[in-house]
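Shown next as structure tokens: one chain only, the form predicted alone.
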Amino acid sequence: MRPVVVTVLWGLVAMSPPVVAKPPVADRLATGSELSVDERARALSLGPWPPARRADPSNRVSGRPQAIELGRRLFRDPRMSSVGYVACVTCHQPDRAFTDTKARAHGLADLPRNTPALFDLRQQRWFGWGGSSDSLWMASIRPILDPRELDGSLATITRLFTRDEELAACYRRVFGVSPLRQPGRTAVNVGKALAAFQETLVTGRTPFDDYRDALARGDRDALAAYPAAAQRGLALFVGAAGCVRCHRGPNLSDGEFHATRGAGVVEIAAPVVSDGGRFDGARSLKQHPLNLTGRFNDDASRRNASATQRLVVNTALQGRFRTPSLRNVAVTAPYLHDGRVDDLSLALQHGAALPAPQVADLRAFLESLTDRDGERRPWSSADRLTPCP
């Protein structure tokens, strides 16, 4: 029988696929191969970058160059305020990324939450921590009518213009109406300015989207470059860390809006206040004149307050708030909506326990996300700045 044992034996053997050595893990990672096909998948779809740019159809300004020079000139105009030395700049400072490194937000008194990084805004469609505007010009008034933040009102924005007479001639030029005639629809345009121009502000090319670019063209020359720490970030980002559910996209985010305590979540640190979150903002928001649904909308069609007109107020939006971009995460320190952890490391841990060396990966990969200007941001990155008027 041993003859035949053998012959079977032999024939398995034979009938086995060959072994083929798997190849380093250099040339791996300098292939794009360490990634699975669905991973590499959902890694291209992190891009390209930068977007196509488009106008705001809710903002019949939005784009236009003489806009955007009156906006640049409101952003940093204090006399907007009650006590007039609190202008939009104070919070959102060009050199520290347009936050301001604080924790918590603070005006004219302190806020709950963390200023927000003002780059990429055309990316998103809810604004602010809790989504309490649908839009950008409308996110860019309510901090002007704020109590704790500028704390003006119609008064304060009129009179602006009242002292400022090129700065007026500047704002009939873009609206073709004195700002001295509708009080009302004045602080509606100064909010659709200021949009203009932060729909400027916008992140450059980095370190990943050469890497991506080159994933997608199967340049190994350019895949070489990335470093092999970040692609190993990058394999976790989009396979078993998951991240890439909620921070997906170009922009690396959703835009909406996620729980940041309960099951799945480690709790890194206890929150500062309790906070409504998307609850709080989306009833704020629908009760609110300036919504997209209202008057002061662009678009005649109404087709982009669609969202709003949808969105339910229920308790099941209590502690939820929205995901931010990734896109110069390494220079937006605290994080989180409250500002509570200022260390990047640290804020991974908060979506899920994860060992040291994986944490040290996924950051390398966050940090592949900065691009050349970092945290000293231009003041536009609209190709020359339009006189006005």
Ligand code: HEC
The other form holds:
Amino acid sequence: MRPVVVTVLWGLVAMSPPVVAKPPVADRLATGSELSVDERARALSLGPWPPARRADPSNRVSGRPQAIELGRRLFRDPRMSSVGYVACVTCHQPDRAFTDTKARAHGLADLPRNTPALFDLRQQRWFGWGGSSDSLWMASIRPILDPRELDGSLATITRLFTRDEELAACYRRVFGVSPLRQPGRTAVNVGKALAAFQETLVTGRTPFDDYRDALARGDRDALAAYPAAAQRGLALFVGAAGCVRCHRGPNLSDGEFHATRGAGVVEIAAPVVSDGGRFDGARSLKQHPLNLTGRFNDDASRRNASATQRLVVNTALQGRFRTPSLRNVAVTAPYLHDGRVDDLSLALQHGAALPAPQVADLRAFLESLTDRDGERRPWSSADRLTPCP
Ligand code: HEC
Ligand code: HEC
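Now that we've seen the form predicted alone, could you pull up the form predicted in complex with the ligand?
Full complex below, order starting with the chain above.
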């Protein structure tokens, strides 16, 4: 009989309502919401949104309208690929939130990782799930040359500009030299134009941002417009569930690398492919000629290279991945670096198994991080596009 009793008791424990300490009445009156004074302070740290635009000092064409337009054209141009039909847009599709709905990417061959949505990348300083690039332009050159992605080369890039005089003129206008002069330099500049374009992929304001600003203003009417479940989810996110430890700041990402499996952590499902994560990423980055310590960094001061210089590769980095931003997360399934989870309610439990009501509240909060465009994105959120010559 004994095991049955234990099972029943365990069932009761597992089903009992979550211990979500409701903030004391005085606290709630002070904030005009479901949040305590402390939780309010932490909720405010998840904004404001959108962040101020700032150019990338490592990329001298960052923010330049003509570079953005050149990058926008290159992003959907399959002619840089060896086979002539793979482009960035093959995997990063605007009408699928700049991702591809696949668990793991497939270009000319299988890749071991999920295609990330390319939003808000100016907020990051390491790129890729394992941070194998330290600039957006470096992360944009890698897929051109990767045999599993575009499988391009200096020859395919040169061929593109030889055959398309208008594109070559556009390039000359942006960089002041012919794209045929120095193919190595051209490949780097193509990455910089692609980066200038991707910097314009910024998510818009969300119901959460309106709530957060209402909290800052103390606007009780506006606070009431935010669903109660999302308010409870937010309280958990910044409080008891501890999510904000890693998913922090306005982009809901600390930009750093963490292991999400370990002692006491419930396994959602076994990883599909073994992946060194940050260990492989850091090792590759340190020795790569395109990193910020090299000669293609346009910031002569090299101040932006210090994190890469200081980076120490050791086995503690094994199996760590970059904390993803959670903006628009509801429209970017499947989840995690290997896309092994389809359901947002499961994905958000990567750190711990939570009682069902808490999962539902956290999910309501995450859904309130979706902007108006959601899954189907405009081609560019640049204010205006300058035509190429
Ligand atoms: C075959 C599908 C595929 C193609 C084609 C592709 N990508 Fe990606 N992209 C991915 C995957 C998968 C990752 C994650 C790579 C990793 O973690 O190492 C990624 C990562 C990135 C990142 C880093 C994003 C982040 O959040 O840090 C950038 C930037 C990027 N790609 C830009 C591009 C550009 C520009 C092109 C075209 C030149 C391109 N990609 C072509 C699948 C693709
Ligand atoms: C220790 C740092 C850390 C904490 C704490 C944490 N996360 Fe994460 N989160 C990550 C990392 C790292 C990943 C990516 C893991 C991977 O790809 O294998 C991730 C992935 C996710 C994803 C999937 C996003 C995507 O695009 O694939 C969601 C959703 C998520 N976290 C929500 C939460 C919620 C909700 C909490 C609190 C209950 C939380 N996280 C706590 C670091 C953390």
